[in-house]
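Only one chain comes next, encoded as structure tokens, the form predicted alone.
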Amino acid sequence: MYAIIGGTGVYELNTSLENIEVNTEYGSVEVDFLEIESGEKIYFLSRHGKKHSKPPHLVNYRANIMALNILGVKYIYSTAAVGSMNEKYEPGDLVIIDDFIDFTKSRIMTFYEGKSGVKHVDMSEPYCSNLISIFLKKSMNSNVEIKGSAIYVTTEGPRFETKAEINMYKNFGDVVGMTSVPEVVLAKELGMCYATIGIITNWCTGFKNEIKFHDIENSMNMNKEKLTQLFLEIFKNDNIDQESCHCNNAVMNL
């Protein structure tokens, strides 16, 4: 089964959708799904909400990516907002985001809490790549372009990044955003294929222009679409497995 997490901007399909909740132990998701020839199912969460009404430091990652667990989803791919701190990324660009550092300070991190011993995951490959090479071969074949690679500076939010703070994150990563912790860390845990696609939406403060909220939008709304139709293409009609990546087996027992 597959996943896409859409991120601010991105919350709908452009097809009909069906709806349903999943219990988790964590909390209750509202997924929808579409069912494709093959008879697997797309499923569609949105990240903050439809309504955009979850901040990034609230959103109940644990039960998001439970949910997709139990509804048997092994490949994610997602979207995410994200400012800039490299000269050579624009907003509007897209970014293929391959690593990360985090910096929130609140967030519960993981589903192991030591109920069945102690487990620790890999995190030499965060992002998987093997859909990130699918995800590029495909991308040269529309009109999607990739401007490169980036590595994810994650904050805490709700409120963006002081002067200072972007002066220190930019020697360690491209871009900034506030979602991809610990998001991609419990797909991880579970065995699943994830990768993110980064939409540049702005400068990071004191960077160049001043953030305005137009200039977000404006940037999710000319991709959030293509984007969309290309992960749906990908689920649609490519081989996905899980024998070129290591995903399934991250978790070591200890």
The other form holds:
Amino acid sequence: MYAIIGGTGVYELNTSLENIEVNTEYGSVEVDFLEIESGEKIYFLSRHGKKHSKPPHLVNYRANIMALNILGVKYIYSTAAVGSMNEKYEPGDLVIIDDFIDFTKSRIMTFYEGKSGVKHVDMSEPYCSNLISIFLKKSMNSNVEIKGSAIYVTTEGPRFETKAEINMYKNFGDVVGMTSVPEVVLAKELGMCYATIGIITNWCTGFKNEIKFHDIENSMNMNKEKLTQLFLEIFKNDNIDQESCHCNNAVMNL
Ligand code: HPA
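For comparison with the form predicted alone, produce the structure of the form predicted in complex with ligand HPA.
Full assembly next; the chain just shown is listed first.
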């Protein structure tokens, strides 16, 4: 089974979708889905809730990822709105996220709280290399242009960063967002393949003029539709497996 996690704005797909509520030990989660010819299902999860009601620091990441796991999902493509601190990537551009740095402060990061021993998850390849390479290949023959790869600096939010913070963060990464951690970590803990396409919505604070809030909506609208179409095409037509990545055996027992 497959899933698409939409960031800001990627949840108004106009196909007729069915809806299911999944109860997890962390809370209940509403997901939409459609069934493809193989009989498998593609689930759509809106990270912030259907009405974009949950700010990034209050998203129930564990419930979201556990709900997809309960539904049998192994492969997840997600999108995320990000600000750019790299001259090469402008508002409106798309980037593949290939690593992260975590500056969050108050989030629960793990499913493993000691009940089944001490476990650590390998983060040498947080985003699935296989999902990334399939996506890049597929995007070459499509109307989706990927500008390059990017390191994602995750901040706590919901406030935007100060100029001084961005001055520091730009030494560490290319884009800033508020949601990739812990989402990518939790997916890996459950052995799922997970990849993220960053949608650059604005220049980061102080980087070039001020943050223009209307840009965020415009960039998302421009890109969300075609990204979702490409994800669907991949899930419908490509044979995806876990043979060539390490996502399914990244948890280490110590
Ligand atoms: N900072 C943090 N998160 C974001 C930004 C930003 O500039 N743009 C979109 N999400």
